[in-house]
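One chain comes next, on its own, written out as structure tokens in the form predicted on its own.
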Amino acid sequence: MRVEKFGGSSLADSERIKNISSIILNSSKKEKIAVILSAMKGVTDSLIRAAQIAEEGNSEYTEDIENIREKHLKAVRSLFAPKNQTTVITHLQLMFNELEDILHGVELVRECSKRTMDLVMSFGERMSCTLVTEYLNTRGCSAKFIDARNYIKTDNRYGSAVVDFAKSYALIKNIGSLKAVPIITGFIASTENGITTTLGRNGSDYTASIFGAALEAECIEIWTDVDGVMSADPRFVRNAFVIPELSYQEAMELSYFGAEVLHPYTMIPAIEKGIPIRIKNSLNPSNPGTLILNKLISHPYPITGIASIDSIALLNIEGGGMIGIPGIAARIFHALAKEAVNIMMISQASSEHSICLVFHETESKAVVNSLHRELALELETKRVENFELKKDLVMIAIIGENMRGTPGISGKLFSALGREEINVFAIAQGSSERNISFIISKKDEKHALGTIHRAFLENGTDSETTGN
């Protein structure tokens, strides 16, 4: 058993779904799969636009169904021969008509509460599988239309429901024995009244990697439209390359940073049973791609790759005050906690005279004004100084098993960023020493990841930055 899931991007347009399909089709001639789909490019985003609209008691939200029913009807008019098209339509219009009423009702009482959006959601990949399976159907290959509302149960945390894996393995070990190949609807979810849920950012990824835990596959393929992870971004790197294996902890680090790889919490299932999980792109298929395995792998460079992440923002807090008075650090991290602010790094001089934390620009606000709050005594006093916020940066993150107690690293990291005069703001690293992460501006980004994409994945040379 193997896993197959295609993301929105892989079910674009009918150009896309045949391709796709014949993916598909390719493989359930050599061994038995099961198939997960997300919802069609775009329409998952519609969908919620259409919901916040309605819920403001606006009739314009009918512009976004039409958007999306048109896509829909168009992929099917491309798709099946006339004496096909009927039965397609009329499962899809059955599905417009269900979330036409409901929205019509959000529009009425003026509210669209989680649980109404999980289900208004959840229209996207329904109307994928239903397209999809009948496709397939057309093309010869046994295909059937799996509601995995059916299969995981959750709790009813609407918008990210927690999974039942108990309850939810047992039911799912069932499709195991099925003659057809499953399509399954990423994504949704339900708790054990049926009430429709979904499994969060992600959700599809999720979906797949429950499954195949559950048939336990001997593989999980995510296809995106990219050829694997990437050793840089491309758009900065010229020279990035596809990284052909990687470990689970190496995967997860530079997922955490964006790069095109599973969101760590979606990997758990197949972490827990050992599964291989294999990304690939279905413009390219026959690229290899990159597999993630559970052990470690031996890299031919120091490091395995590099990853940031945009929009960030620093904020110094410092004080003399602050020497050895206990729980400072304590009472500032509860104040954030309360604001539900993600603290992505943390830097501390061992002075004790400052604290730097890192976090996301949007959450600027929320972050000072709950220091205000919270530190107000000791700003009076003086005892704290005036908050320093620094906006416009980037926090770039050098990943590897091989760095792991190789001298060295940290050095040749910070020596190439010093000869080209690139400044760094704030620098930390786990225990784990797999990742060494640091904070730069947004302006130095570009030249910061071709120098460190020299200084360690390309043996010294020369190349240069796109652009550059």
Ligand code: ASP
Given for the second form:
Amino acid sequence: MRVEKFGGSSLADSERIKNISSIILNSSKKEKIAVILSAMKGVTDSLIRAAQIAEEGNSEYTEDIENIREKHLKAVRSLFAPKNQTTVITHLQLMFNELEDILHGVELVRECSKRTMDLVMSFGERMSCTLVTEYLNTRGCSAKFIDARNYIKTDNRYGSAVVDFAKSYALIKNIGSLKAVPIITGFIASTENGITTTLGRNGSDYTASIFGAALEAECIEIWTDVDGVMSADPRFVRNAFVIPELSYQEAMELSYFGAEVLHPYTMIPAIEKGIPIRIKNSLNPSNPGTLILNKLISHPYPITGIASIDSIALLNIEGGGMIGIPGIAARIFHALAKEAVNIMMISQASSEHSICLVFHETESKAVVNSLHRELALELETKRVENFELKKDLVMIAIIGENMRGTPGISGKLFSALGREEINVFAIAQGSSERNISFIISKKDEKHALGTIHRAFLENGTDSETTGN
Ligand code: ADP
Ligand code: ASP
Ligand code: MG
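The form predicted on its own done, now the form predicted in complex with this ligand:
Below: every chain and molecule of the assembly, starting with the one above.
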């Protein structure tokens, strides 16, 4: 059994759908496969936008719905002979009717909870899978639409639900006996009561590895629009190259720090069952791509890759009154945990004079408000000076197993940035020594990525960052 997942980039239009259907047909002739699909490219974003517009009481959300409808119908017209179009159009139309009813409700009540947003987003994968299942059947491949909401069970943390592996694996095992090729909706799941949830943006990769682990697949393949996991985001660094092999840990760090080619959770079920993950390009199927496995890989360079996360904010808490007073850090983290803020990086100098917290920009208000409440007394008595909030930042991380115990990496990193006059606001190195992360201005992102790539990954060649 092999699991093959195709992302939105591989489902952009009818040409891409034809292309991945040929890949599915070929593999299904050779061995048993299970297929996971994302929504067509851009559809999840459009669904979110439609719900946000509807929430404002504005009926213009229908424009986004019409665009999504046209995208699917255009693909139907080009993929199906006229006599075969009716069934698939009827299935899609029923879904559009339901979606319109939900969004009309959102418009009327002017409220779109996270729970409703998950339901709205679920239509993307349900529509793409309906379309591709019908199309494969017309091409002589017996395929069956599978709604993952009946197989992946989660809690009710809408937007990024937590999977109940035991329940999900037991349900998924039933799919193993299907004769037809299952075409499974990525990204979506449901609670025990059947309420729709999602696994977080980009979550179809995770769906693939949940199914892979439950079905004890030999390999989980993630098909996308680049040749594999690259040494840096190819949109920023022209000389980025494909990394042929990666350890699970390295892949997890790279994806956690922003390499969106893979959802970071994808590795969790795969590690548990020791299943290798292969990243492949649906436009270049003969390329071997990247293999991710449970092995320490020796790489030719001192680091394995670079990744970055945008829209980062930093809060500096300073004050002479914090020195030597136990419990301040604990109170800060407790207050932020109560607000469910995700702190991405912390740094504290040994003088204890300042604590620096890094989080996503969207959390700024929650962070500042909760700390104002928690530290009200310290602020009043000036033991803590006011907080300094910086926005428009990015977090960059250099990652690699080979960094462990190698002296001089951070020296080289920060002198390369210094030479280019790139200002660094905060630095952290995990004790695993597999990564060094730091914060810089958004305006320096591309320059910094190019500089680091040249310093560590190009044998001294003179590369340039990409021009766009
Ligand atoms: P899909 O639609 O197949 O899920 P994504 O857009 O989620 O594809 O992920 C693929 C994209 O990830 C690539 O087109 C590339 O621009 C981006 N990317 C960012 N960092 C990396 C990296 N280190 N290696 C490869 N791709 C990367
Ligand atoms: N369609 C979802 C998203 O855009 C899930 C995925 O593509 O992996 O986030
Ligand atoms: Mg993706």
